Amino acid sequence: MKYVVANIKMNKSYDEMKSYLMGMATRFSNDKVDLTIAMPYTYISLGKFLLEESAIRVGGQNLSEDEEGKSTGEISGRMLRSSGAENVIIGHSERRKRFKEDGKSINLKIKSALKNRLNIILCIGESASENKLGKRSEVIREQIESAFKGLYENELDNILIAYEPIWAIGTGVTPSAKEIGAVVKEIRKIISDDFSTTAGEKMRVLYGGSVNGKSIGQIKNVKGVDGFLVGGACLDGGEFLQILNNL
């Protein structure tokens, strides 16, 4: 099994998104993979409906630290959870550095996400100039130990980790396979050393950064590698699908 989580950002008028929902639905077929579509707030009750027959999963992009209160614009956990959502993305690089989270704000959005029986896929990955310095292992063990600061071994299995390079989202750049698969043998070693051997080895490692059609079959075969995190590759629905489909 293959675990696909498609990121819209903030893409698409609610029209386009319905449009882009029904055509998902009716054709995605593929019962290797496991989708998630990671959609803006205001879509996740239109998601839950669409989807509601088909295989795919509906997921938010972000999550309040907060359960509730005075956090104007924010939205919650139950909030995702009673609209529809089963999944959501924390700690995207956009969000770390735009609206500065750290490894406490992560980690309590963590902990909130599993509260409200939401899956988690944690993003993780260093900048150009952190690579550049030979720094990678650093930054991705800090996040990682940060973001699982007080998590039990059991909810780790709530939880799939996406390694998305800062320096590769967006640019059409992409580590190689050799990179990326040692980077993967070492999120599942920080996982080995702080839970168990078994924890590191049930994790779900994916990959997300510049994924297109052409990328993913250089990267789909890479060892330890269980999914993908599809960012602008995703938002044409027919385009999208031939990648699931070459999965």
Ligand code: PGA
The other form holds:
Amino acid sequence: MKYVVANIKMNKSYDEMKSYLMGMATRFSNDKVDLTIAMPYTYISLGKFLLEESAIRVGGQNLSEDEEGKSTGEISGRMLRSSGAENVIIGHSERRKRFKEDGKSINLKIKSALKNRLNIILCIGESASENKLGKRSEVIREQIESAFKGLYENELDNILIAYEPIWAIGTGVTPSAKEIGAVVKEIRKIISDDFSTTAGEKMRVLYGGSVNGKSIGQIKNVKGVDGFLVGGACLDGGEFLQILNNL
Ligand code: PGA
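Let's see the other form, the form predicted in complex with the named molecule, since the form predicted alone is already up.
Every chain and every other molecule in the complex is listed next, the one we just looked at coming first.
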């Protein structure tokens, strides 16, 4: 099974989203792909309604650290789950940077998502300068260890890790298949060190960053990669379906 997460980010009006989801619901059929569409909060209920009869899962792109109460403008895990989301992206680099989400905050978000029975897609990845300075391994280890602090091994069954080097997001540049393979190995090693070899082997690891119709050919068969997180190339339903049908 390949896991694919479409990250709509902050795109599409209500009507555009509606026709996109209707198109995806009728045209997507690939029983080798487990597909989630991670949509803006305001479209979650619509997503549940339009995707209910399809195999596509509804996902959110973030959630609050808090359970409920005094957090004006925030959305809780309970709200997401009860509106129809099954999955949620946590720690996307755009949020880490713009909203200063750090390891502690991401750890709290993961705990809240688990409490509310949401599966998690945890995004990790180094910046261009960290990469140049040879700090990739260090950054990845720190991001995983701070995110998973205090978790029980069985809780990892509800988590996927998406390796998204920041320099590859929206740039059209991707790491080589060899590099992706090496990072995926490192990720499994970190989980093995901190939990168990079985947990390291079982962890589902996705790649994200400029996955599109062109790049997918080179990266789709990288050993150890269980799927992809797709941003820009998911926005056009036709283009996205072509990628999905080729997996
Ligand atoms: P991209 O975005 O596919 O447009 O590079 C991926 C992401 O930000 O999750």
